[in-house]
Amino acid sequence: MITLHHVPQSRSMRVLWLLHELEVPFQVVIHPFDKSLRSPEFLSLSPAGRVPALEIEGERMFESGAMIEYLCERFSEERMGRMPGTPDRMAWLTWLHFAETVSAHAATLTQQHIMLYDDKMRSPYVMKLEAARLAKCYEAIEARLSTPIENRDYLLTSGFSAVDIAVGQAVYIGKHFAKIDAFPELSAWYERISGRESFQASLPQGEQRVYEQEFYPAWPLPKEGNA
């Protein structure tokens, strides 16, 4: 049995989405996004105290990118994964790991807008800088989807795969801080992938949410000369 330790609206969502696509038996243990992730019990699953953590046949994994690679190799070599020697293998690896670039900026913005408990700790400069960096990531995705190749509906020429899940989940989080409206190809791609039943099944189902707002605008920068 596969057990996924999951916090709604976190990186573990990408693994949950993939598991729904793979249609393999699994169970989910939902955790709150709080200090309980630092408990000895959870640290035995994930030594950094983060989700996802995955238990599978007595073994444990605690990095979402590694989980995606392993699950694709194990259960879906050519539908969700692209194995060594296949034409899209290089692009599959590139976009799988690019998802973490997008997620890193979104994680900084999550900390700035949500996790810091005192407004004096928040930085308008960091908010604006990281939102701009997210937009740069969107530009890269837009360029990829705009490549003049017939039927480029997904990130890979060979069709939908786990990299659409990984990058799509990162954009799902990023959209809370940097809108995608100015990127038509990205927006159309996101609409396609977010319409899948597997995506809908990975959304919060009444559980605790990390994001209570749909969008968190960057604070205005203080005017020059003001305290």
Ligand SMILES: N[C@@H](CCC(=O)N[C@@H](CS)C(=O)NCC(=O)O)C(=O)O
The other form holds:
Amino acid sequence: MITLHHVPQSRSMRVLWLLHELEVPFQVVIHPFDKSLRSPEFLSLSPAGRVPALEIEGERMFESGAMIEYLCERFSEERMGRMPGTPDRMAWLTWLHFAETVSAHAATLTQQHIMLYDDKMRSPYVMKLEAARLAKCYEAIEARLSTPIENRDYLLTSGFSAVDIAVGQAVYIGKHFAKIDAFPELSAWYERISGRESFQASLPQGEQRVYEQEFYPAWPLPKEGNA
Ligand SMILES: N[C@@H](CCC(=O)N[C@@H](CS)C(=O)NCC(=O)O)C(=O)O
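So the form predicted on its own is up there; where is the form predicted in complex with the ligand?
Then the entire complex follows, led off by the chain already shown.
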């Protein structure tokens, strides 16, 4: 049995989404997004106390990107994965790892807007800069989806794959801090992938959410002299 250790609305959602696409049995253990991730029990699953953690075939894995690669190799070489030697392999790896570039900005913004509990700890500069860096990532996705090939509905020329899941999950979180409306191809792609049953099944199902608001605007920068 595969066991996914999951915090709703975190990077573990991308592994949950993939598991829903794969025809394999799995179970989910939901954790709160708090200090319990630093308990000795949890650290034995994920040594830096991060989600996702995965138990599979008697082994324990951390790092969502590695999980996606491994699960695709084991269970969906052609549909969700693109194996060495196949035409979209390079693009598959590139976009899989680009998901982490997007997620890193979303994680910093989550810390700024939600995790830091006192306004004095937050920085309008970091909020503005990171939201702009996130939008730069959207530009990269928009450019990819605008590459003129017939039926460019997904990130890969060969169609929907685990990289749409990885990047799509990063955009799902990023949307809380930088809107996607100004990016028509990205918006249409997001609509397409988030309409999948597997995505809907990966959303919080009544559990506590990390994001109580749909959107968290960056604070205005202080006027010069008041910084
Ligand atoms: N590169 C790692 C990042 C994992 C990560 O930082 N996950 C966040 C949630 S999105 C986490 O567990 N944060 C808890 C903490 O930092 O205490 C991956 O993709 O698995």
